[in-house]
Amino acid sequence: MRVLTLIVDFVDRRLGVRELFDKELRGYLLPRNVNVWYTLGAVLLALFGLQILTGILLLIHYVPHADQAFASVQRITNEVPFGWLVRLLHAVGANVIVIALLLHMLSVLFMASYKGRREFTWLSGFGLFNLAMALCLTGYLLPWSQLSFWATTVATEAPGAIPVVGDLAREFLRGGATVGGQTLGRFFALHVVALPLALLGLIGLHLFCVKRRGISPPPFGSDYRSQELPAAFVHEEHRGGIPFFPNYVVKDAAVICFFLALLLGIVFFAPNLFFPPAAFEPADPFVTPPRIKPEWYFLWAYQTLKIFPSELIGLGVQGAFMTLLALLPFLDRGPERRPAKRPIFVTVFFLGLLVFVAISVWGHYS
């Protein structure tokens, strides 16, 4: 401890880190009634950090070539010390991130935390959600298994239904007329370079927006009052609130540990939960496995395309839904955020969630 104190003193005399710590952590106040749903941002940061670490470790042995990709993944799993653990943490971690992202977005929607001139906060978060989905899609192909090959074939076929530019969009995604080695190289470059850099940039923008505008207080309790939109920018302060450090950091850490325990529980006790048998067979462009499905978080989109008589209509419905979500802060302008005072929105919220689950289950069993 004495050595650590000396180091902190050395740095503090040059950069004033203690003042920065007191201002940005201990002096940063949160609403007193802030709840556990607000910890999901920290959970996602921790999980994204784990993905970056495990991804770098996988890159040491992975070979992004159609003739060697599957064998290199098998070598990582069966021969590299603790390679199986790193691979499972990365693959299962992607699914846990999607769960945390969905919970985070649903809590923001339910509590209307996008209100109060927080449009940029919502849009940056919505962009992060879509980038995470793109990372999942591009990473899904890299093991070059039967599952990843044919699921990617199905996923990249959908843009072909777009009039005029459909064929061009499909070939742009695949790098050719069909999924092949060029697709693997393209998805590898996107997955390990382009998309992570974009993700880190959007994370920085999202955190800046949250910090600059201020935390939106939970719309619950007798002390909550609806606030009119400010005429100009104002940082929403919470005088008399709880310090971020150490009070809320402890809660953040507890929920992060819960999600890590969930991740490790799946890795050690249900490692094949997200791996059907086709995930352990090398890709074969000439043999289509039966009942091939995308990952669970894409099932709603997969089934939507099958519900309508034309894929173009299905794509239009998906595009309209995502556009509505993106523009929600611009459409829902009222100051009221309490769920009990917004019965129409809450009804639509739960009906939409029910439809999402029902279509996903339908897609799984269809």
Given for the second form:
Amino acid sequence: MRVLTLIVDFVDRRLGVRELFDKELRGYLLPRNVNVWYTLGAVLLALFGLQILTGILLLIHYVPHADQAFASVQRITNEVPFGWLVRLLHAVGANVIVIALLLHMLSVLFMASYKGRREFTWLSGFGLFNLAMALCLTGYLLPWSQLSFWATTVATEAPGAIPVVGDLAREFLRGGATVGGQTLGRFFALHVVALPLALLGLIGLHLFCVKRRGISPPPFGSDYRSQELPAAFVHEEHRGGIPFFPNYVVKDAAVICFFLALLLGIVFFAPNLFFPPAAFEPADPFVTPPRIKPEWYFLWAYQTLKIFPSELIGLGVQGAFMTLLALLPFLDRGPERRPAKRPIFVTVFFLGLLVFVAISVWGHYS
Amino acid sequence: MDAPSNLPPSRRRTFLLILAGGLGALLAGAAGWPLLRFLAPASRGGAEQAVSVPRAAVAAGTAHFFQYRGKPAVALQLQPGEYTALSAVCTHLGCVVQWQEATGEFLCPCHGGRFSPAGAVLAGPPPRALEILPVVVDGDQLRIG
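Having seen the form predicted alone, could you give me the form predicted in complex with its partner chain?
Expanding to the full complex; the earlier chain stays at the top.
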């Protein structure tokens, strides 16, 4: 303890870390009625951290070459000590991240936390969601299994429906006419360097926006009042709230532990939950396995393309939906945030959720 | 209802810190062991076994390089039927020596160390001779090690 105090004293005299700690963590107050949904940001940070750690470990043994990628992943899984654990934490962790991301986004939507001049927070969060999806898509190809190869073939086929530039866009994405070694090379570079760098930058921007504007309080309870904002910038403070450290950090830690338990539960008791049989066969460009499907979080997009008579209309509908979601804070401008006083929004919210689940299930069984 | 604890808050805090520290150490150990094993050098299964090299690969007057227990080695046929095997790792700084057919000696390309076909230092900075490996002729194979 004494050594630790001496070290902190040494750093504090040079950088004033105690003052920083008191001001930014102990003195950072959150609304008293803050709920469990507010911890999902910290959960996502922890899960992204785990992805970076396991990703670096996998890079030690993974070979990004069409002739060796599958064998290198098999070697990681079957021969490298605890390689199976590192690989499963990475692959299953990606799925748990998507679950946490969806819950985070849905809770922000339901509580209308994007309101009150929080457009940048929402947009950076929306960007993070899309980056995470891109990371999932590019990472999916890397094991170079039949599943990887054909799911990527299906996914990269979609841009081909865009008029005029469709073929060019598809070839540019793949690095050639079909998925091959050149696709693996560019997906590898995107997955390992470009997208994680962009993700880290956007996480920084997102956290800055959250901290600078101030936490949006939950729109529940008898004390809650809708606010009209002054013309100038205002930092939303929560006087008399609970300190971020230690009170809220403990809550964050508890929910992080819950998600880690979920992740480890799948890794130990249902390791193949996200791996159909085609994930265990090496990629064969001449044999398409039957009933090839994208990952569960892309099923809605996959099925939407099949519902409409032309792929172009399907793509247009997806594009329109994503654009509407991105621009929501600019369209939904009323100050009211309480769900009970926004019946139309809440109805659309639950119907939208139902349609998303229904289309995904349809996509899975079609 | 139980009587309130007489312990001062500082002692309770210390107890909780020790408890949290112990739990943290336990969890760190549980996570650290797989990490350590993952990063540990690959096991050298069968590393002590002899290596077989076809006799046909080692023609008279030529050198044949091969992997021996994870390191480069070289086999020579100095006289017809007379085989030698040496570690190909220079004893100076670990570079791999090259066979100079014209002069009949090994040259280390890094700092110009020269070795005889028997591995003895002829010139340059190497402090020791090349390690000699035992060779046994076994039919059409050379068993080294």
